[in-house]
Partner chain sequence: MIVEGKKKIWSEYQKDIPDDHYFYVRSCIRQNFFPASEKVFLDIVRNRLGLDFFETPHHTTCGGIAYHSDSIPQETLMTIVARQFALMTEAGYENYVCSCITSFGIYNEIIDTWHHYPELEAKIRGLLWEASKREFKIPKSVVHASDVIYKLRNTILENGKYRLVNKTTGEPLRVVEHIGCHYSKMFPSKGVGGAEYPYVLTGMAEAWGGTVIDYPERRHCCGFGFRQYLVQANRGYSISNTHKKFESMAPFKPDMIITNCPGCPYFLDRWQYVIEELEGKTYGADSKGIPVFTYEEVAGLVLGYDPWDLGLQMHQTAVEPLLDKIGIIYNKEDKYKI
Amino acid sequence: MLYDRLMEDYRFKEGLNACINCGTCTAICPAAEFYKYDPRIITDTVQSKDEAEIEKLLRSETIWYCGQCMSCITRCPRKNGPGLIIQALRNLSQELGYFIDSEKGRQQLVLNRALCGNILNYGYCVYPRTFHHSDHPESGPVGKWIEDNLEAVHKRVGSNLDGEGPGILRKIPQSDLDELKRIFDVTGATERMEKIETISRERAKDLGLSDEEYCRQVFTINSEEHYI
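Structure block, one chain, which must be in the form predicted alone:
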């Protein structure tokens, strides 16, 4: 039972008290202003315990729109946390492999490689040397200029990019990176990353795409159907 699986997640138990359908969470939600996203409906859906509807959520785009700002918790009169419910739904969607059925869900592969890769390889969520203007044209000419003059820019702003000792963006010792890897292993993050990779490779194979082609497609394609 999907609802029972969700109840095993402490975030779900903390986030779902008793929704009264007031809609306050939707009114305050920044994501609802732009996306076809209504946290009230999500909370009401999981509260109904309707297995078919919960499965639709797990396979949908909807659960990937939340920005995790948690404004919903601060306003809900019953102290529900739709943002926490979303975390539990995302977790179960990845665990069951349902994330692969939605465009936004498939983008977890890119986060897997970019965000987690940066953390494990360099110790930072965002690392300047892996941020390329060609991948992020929205950064504009300034982003291109920074990339072309990376060393000079960081020297001018006083960062210690890849340097020894203290300072912003300093080189993280290998012993610390090894500890980060152990944390990922113990908490199940490594296993989850491997699952996302495996399921994504299977989807790429079904589509007749190489790993690189599939990752590029997932990274660049963003349909307009998500927005209001």
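Now the other one: the form predicted together with its partner chain, given that the block above is the form predicted alone.
What comes next is one chain alone, with no partners or other molecules.
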């Protein structure tokens, strides 16, 4: 039962008490202003325990619209946390492989590669040598100047970029990275990454796309159906 699977997630247990459908969460929600998104309906759907509807959600674009700001938690009069419920839904959607059915869900591949790659290779979620101006034109001319003069700029402001010992952007010792890898292995993160890789590769193959072409599409394509 999908509801029972959700109930195994502590965020779901914490996030779902009794929704009175007041819509306060939707009123405060930044995602609801931008996307075809309504946290009230999501909370109501999961509390209905309707398996077919929950499965639809798990395969939908909807669950990927939340920005995880958690503004809904502060405001809900019944102490629900739609943002927490979303985390549990996204988790299960990936566990079951349903994420592949939505454009926004398929983005998990590029997110995983970038973020888990940075954590395992460098010990940081974001790392300057993998943050490219070409992928982030909004970082502006200053962002380009920083990228072109990375070492000198960081030295000027006192970073210890890739250096030994403590400090800003220090090189995190290999023994610590090995520990992070073991944590990934024993807590299910490695298995999760492999699952997303396998399912995504199959999809790319079905579409006749190379890995690079598939990732580019997933990273950049945004269809109009997401908006009201």
